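For reference, the chain that follows is the form predicted on its own, supplied as structure tokens.
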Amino acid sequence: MGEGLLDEVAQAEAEMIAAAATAVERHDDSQAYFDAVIAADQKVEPRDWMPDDYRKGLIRQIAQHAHSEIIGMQPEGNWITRAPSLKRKAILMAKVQDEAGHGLYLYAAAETLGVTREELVDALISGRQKYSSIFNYPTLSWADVGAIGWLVDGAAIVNQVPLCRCSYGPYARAMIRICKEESFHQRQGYEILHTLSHGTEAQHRMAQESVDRWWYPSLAMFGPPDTESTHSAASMAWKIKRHSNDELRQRFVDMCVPQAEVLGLTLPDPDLRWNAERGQHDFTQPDFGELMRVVKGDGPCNAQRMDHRRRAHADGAWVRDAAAAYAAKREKQ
């Protein structure tokens, strides 16, 4: 080998390391100024540096939240044609579309992370990534759509108000539009349990039972205890989750016990209490036992909200198609 071709594989080397230490610096740099700013309690936008770790594990959270919000419309849309008067079907039916429209916000606020609504979509389709394990549950009665409104939404609104100040911009401002919208669906829930709880007797009972049934569930939603949860740690560590499961748990539980009373309806724990030294409530935890079978596919509604989920998707193939098309013939022109 020539003393000039020498030199230049030398010259090279050089080169290469000193790129090396330039993108070691210049990533410490971006490490520096990301733990910075979530130090200072201020947004990492979509433009900005951020660790894999902190990008996957949003990817992970927001496309959870956002295939929970498309799936939790067929429990309660299965009630939109048997609503009681064609203002509760109005009401219903305007929430619903809400819902839609909270997983299209999502998906968008996803999106900005790198990864496409249809990886997104597949990705649900596919099994490979879940939702939330409550929307697993079967509506076997009106009154259930009231127990969602007021449980479901009600844990909702627990959980999704603090990530308003989650650290990453567009997950934050999603959160914003789509829990002004939540606090209108558990009013909704609430003043259904109002008007039946104060009905006839069998209205009541109706009530009493829709409660019964979903109070547990409801709990669950908060995820598994504090001890067992996986990705709660670097999620707070992050500031994208600013409370833990636990937590979150116990401000629900204070919140729906005097709702409870003004309903005129019993929650379905007989260790519910208050602990003045505590100055918060004692209650039963759920069954995390159950929460994981229903998590990892063996609850009573799993395959029969995937089916529908996979049908309403093969069935909207020629729309996406029509879409598609369109955009190319745009292009050309």
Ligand code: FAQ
Given for the second form:
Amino acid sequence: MGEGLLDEVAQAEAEMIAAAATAVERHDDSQAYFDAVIAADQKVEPRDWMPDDYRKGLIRQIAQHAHSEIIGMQPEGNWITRAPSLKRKAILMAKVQDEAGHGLYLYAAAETLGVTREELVDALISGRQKYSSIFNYPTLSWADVGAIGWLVDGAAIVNQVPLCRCSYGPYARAMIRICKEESFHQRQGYEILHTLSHGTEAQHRMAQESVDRWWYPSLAMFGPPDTESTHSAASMAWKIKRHSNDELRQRFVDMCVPQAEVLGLTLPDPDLRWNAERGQHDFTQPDFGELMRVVKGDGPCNAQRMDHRRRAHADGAWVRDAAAAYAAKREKQ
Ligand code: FAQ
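Mind sharing the form predicted in complex with the named molecule? What's above is the form predicted on its own.
Next comes the full complex, this chain leading.
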């Protein structure tokens, strides 16, 4: 973690402790209780008082996370009809359905903070809220389903396991189940790549070409470098985030290197090497300029992903209308 960020976290923590002391003096129980809960590593629950910025920060992160799961169904959904066997098709369908489920748990967790499902969906459809950059890249070959499982779900796990200890109870609990399912997703991707890599020469080439395309976008999933991360200091002081973007990116690289060896695939970074002094790998950072361009809407598939989502939402209007009419009828009975 960058030293600047460490200082900011330390300062934010010191301010929080000072604010708690003042609150206790003033008998302002709400703030003092909140600070005590965070300091003691306990969970904040929906009924508890919480600072406005904590609530807003959580809604932002959980909503973006939910949107990512929902938009994230599209790249792999693209291969369901073309999976190479019935078994692969069944597994892929189950995985994409899990992603829908994750989106729903996360929307439900965000709703406990006082925002409605309609507001959240509208924020995605209108483009006011974003989703993970990674889902704006195309899936060009069957090997991409393997690379998404291995690298994208792998990155998601590294990022999300610490979120199981997040200070907000409903988010932390949703993450426990999501992480269990992500771990199955990661293994299925790894197994696809392993099969391809140990198959024919053409299959091996397809697997390698796919890893070459997905490596840097996967590294970018962890967000901007610590020095440019706007939310990390507050999120870490509130124990929403437990590790910085750079720490998690490093952890992911260190995890992937031995796995790539077993796969018989190369990670596309000539400067990737073990640094015995640091006890970690040195590696080339992703292009953060590209990350920001993709987040702002200028990635290869942003327009396609949003068009598809808007169309699916419009196509589902009759289901929402029918459900609302049925609920109104039941209420009258
Ligand atoms: N893409 O200050 P920070 C999955 C934005 S789920 C887009 O560092 P923060 C499962 C960031 O929002 C993948 N935007 O922000 C799956 C902020 O913008 P804002 C999603 C990004 O929140 C697998 C600005 O940059 N996972 O993959 C990205 O402290 C396969 C400044 O950044 C989660 O959402 C990015 N990559 O840290 C599904 C996990 N990076 O809001 C289907 C929960 C940064 O001010 C198939 N989220 N930004 O407009 C998090 O852990 C954090 O929100 C981070 C960003 C780490 C993503």
